[in-house]
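First, one chain by itself: the form predicted alone, in C-alpha cells.
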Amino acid sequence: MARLRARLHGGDIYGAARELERDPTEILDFSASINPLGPSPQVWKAITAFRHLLSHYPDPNCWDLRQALATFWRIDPEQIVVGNGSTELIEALPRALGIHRLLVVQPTFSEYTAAMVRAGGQATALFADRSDQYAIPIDRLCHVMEAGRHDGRSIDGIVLCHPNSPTGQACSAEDIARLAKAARRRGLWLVIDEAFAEYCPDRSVLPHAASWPHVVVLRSMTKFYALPGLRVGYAVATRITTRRLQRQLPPWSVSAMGQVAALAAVTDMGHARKSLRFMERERERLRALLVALPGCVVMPTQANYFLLELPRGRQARDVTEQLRSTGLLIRDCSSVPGMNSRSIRLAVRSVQDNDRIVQAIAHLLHQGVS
C-alpha cells in the first residue's frame, strides 16, 4: 500500500532510498513537481531568524501570514484559511460545506475523491477525452452543472483540479466564471483547486472569486514556492464559507516555521519572477527534447510538469521501476482513472537534471528496440 500511494502522488524519496540503500539526496525526484529553483532565499533568512519560535506554540490563527496573503491578493484576510498542506483543506470541505455527492472532473488528483468517500460521501466521475488531449471538458461540465446531476445521480459539489494534475491542461479565467455563474444558479459547491496556477497567472480565477458564492478557490505553498516540507496552503472564498472551514480545522496544524517560510516566500517577488522565466524557458527546451524521443506523444500544459504517452507496446509501471532502480523517480499515470497504460507524468526541473531524465528514457526505449 505505501508503493501504491507513492506513485499516486509521488515525492517518497524516502521509500526509494530505502528499497535502493542509498541516501535520499542520491535520488533524483521527477514525481514531485517542485520549482527547481527550490525556496527563496528569503525564506533561509527568515527561518534563522524567528528559530526562537520553535520553543512556542504556532499562531492558531496565521494571522501574519493571512495578512500578507490578504495584501498579495487584495482580499480581506477574513476569506483566507491556512491550512497544513492544500490536502487538509480539501480532506474539511466536504464537512464544511455538507458536500454529500461529488462530482471530480478525471483525470486528476486523487485526493479529491478520497477525501469525500472518509467524509462518508460519493464521489462521481466526469471524464476529459484523451481524443481533445485531455482539454478541460467546460460545455459538458456546464451542462452537467445546470442539470445538477450526473450519470443519473444529482449532485451538490464539483471539484476541478486548475491547471489539472496529471495533465498539465488549464482553461481561460472566462471559462471557470461560467462555471461558477452556473454554480449559484444551481447552488453547487464550485472547488477550484490551484495548485499550480503560479505557472499560469492569466487563467488564475484569483482574486475575483473571492467574491463568488458557492466557490472556493485553493492554493499551496508546495509547488511554485518549493516548500512541500513545510505543509502550508490555503483556501480564498466568502467570509461566511471560511469560517465554516476554519470550524473544521485542528488547532494549531499550521506550524510556525511554516507561516514564517510561507510569508517570507509570498512577499518575494524577485524569486518569483525568476522562477517564472526559468519555467518558461526551461519547459519549452524539455518539451522539444521530449518530443524527439521516438513514438512518444507529449500533451500540452500550463504547468511545471508534461504529461507523456509512451510508445505503444510499452507500459508505465515497467518504465517506472526500471528507472527507479537506477535512482530516478517518475509518475507512473497508468493507474489514474481515465488513463492509459502508457502515461507518465515528469516535472521540470534543472537543465542538468532533464538532461538526465530524457537520456535515460531515450536509453530505455531503445533497448526495446529488436
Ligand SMILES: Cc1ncc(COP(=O)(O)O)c(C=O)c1O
Given for the second form:
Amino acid sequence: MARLRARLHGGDIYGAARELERDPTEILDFSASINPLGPSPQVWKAITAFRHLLSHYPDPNCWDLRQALATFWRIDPEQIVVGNGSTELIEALPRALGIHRLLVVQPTFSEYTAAMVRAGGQATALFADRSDQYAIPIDRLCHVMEAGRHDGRSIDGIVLCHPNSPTGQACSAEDIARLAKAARRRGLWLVIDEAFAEYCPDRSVLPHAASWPHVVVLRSMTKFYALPGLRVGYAVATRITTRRLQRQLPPWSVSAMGQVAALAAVTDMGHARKSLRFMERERERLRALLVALPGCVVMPTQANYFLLELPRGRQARDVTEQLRSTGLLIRDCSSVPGMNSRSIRLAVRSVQDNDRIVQAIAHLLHQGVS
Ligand SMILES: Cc1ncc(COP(=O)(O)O)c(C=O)c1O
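Complement to the form predicted alone: the form predicted together with the ligand:
The next block holds the full complex; its first chain is the one shown before.
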C-alpha cells in the first residue's frame, strides 16, 4: 500500500497495523512518547458529560480552556492561543511572526524546518555535539543571537525544543533567560517548544514568557496529558504576538471534545502528580535495564523517553524494522540531522511494556541482526 507520508514521526499505529494485518490496539508503540498512565479519569467523565456538544460548532475562541490555562499559569487569557495540536501553531509561526530565515537547533523535531520550508522560508542548523551527549549549545546560541547571524547570513529567529526531542537534553531556565535577553536586544524571535516540559517543570520558562517580548512558548496536550488523538496545543506570548498568531489560524480548528478534554486534564492536579511520580520511578528502572544492554549507550534525559545508541555495527533502521514486524514500534532516529545510524528513541511506558521492549532488543542484539 502506498505510503502518503514518509515515517518522519512516531505514533503511526495505523500504518503498522495495516502492514501486519492486526488491530491498531495490538501495536505496542514506543515511538510516540505519551504518558503511560493515559489521560486523567476526569477527561473520560467530561467527554461523556459534554457529548451533546458534538452537534454544535466548537467555541472558536476556546474561551473556557484559555481561562483554565490562564488560571493555571497565572497569566492573562489573552496571552494564550490554542491550536489543533502544537503542530498547527508551529505551522503558523513563520507567517505570523514574519520569519524568513530560522535557526533550528539540531538534532531535533523535524516540523520546525518542514514548516519553514512550507512557508517559503529557510531553516539553517546549529548542531549540538554528540561528544557532549547533545547538550544544548547554549553559549554558541547566545553568541549567534547576539550577532543576529549564522553561516554568514542574518536570521530572524531561533527555535529550541526544550527539553529537546529526541535527545532528552534541557538547559536551565536561567540559560534560556539569557537567550531571551539576547533576542530582545537584537529584535529576533525566540520560539521555545516545551512539548515535554511537564517532566522538568523547573527548567520551563513559560511563567516568564508572557512578559518577554520576542518570545513564544509552545505547549502540547499530547504528551503528558496523553491526548494525542484529540489534537490540542497552545502558545503563550505577549498579547500582540498571540493576536498575530491567532490571525493565521483557521476558524474552529480545535474540536469541542478537544477543548472539553484539555480543560478537564489541566485541572486534575492529582493525576498530574501521580504521573510525575510514576515517571520518575519507571524512567530510572528502565534506564538501568537499557544501560545493562551490552554495547548500548544511553543518553541522559529530562523527558519521558530515552535516546539510545545501539552497539557499533548495528543499524537503527534494521532493528526498528525487525521490532516493527513483531508489533513493537520504536523511533529510528538515524535520519534526524546530526544523529548517527545507530540512534533510536524509546518512550518510557508501563513496567510490563518496558520489560518487553528491553527483552526484544536484547534478543535481537544477541541474535546479531545487523
Ligand atoms: C517536540 C515536539 N513538539 C511538538 C510536537 C507536536 O505535538 P502536537 O501537535 O501533538 O501538540 C511533537 C510531536 O511529536 C514533538 O515531538
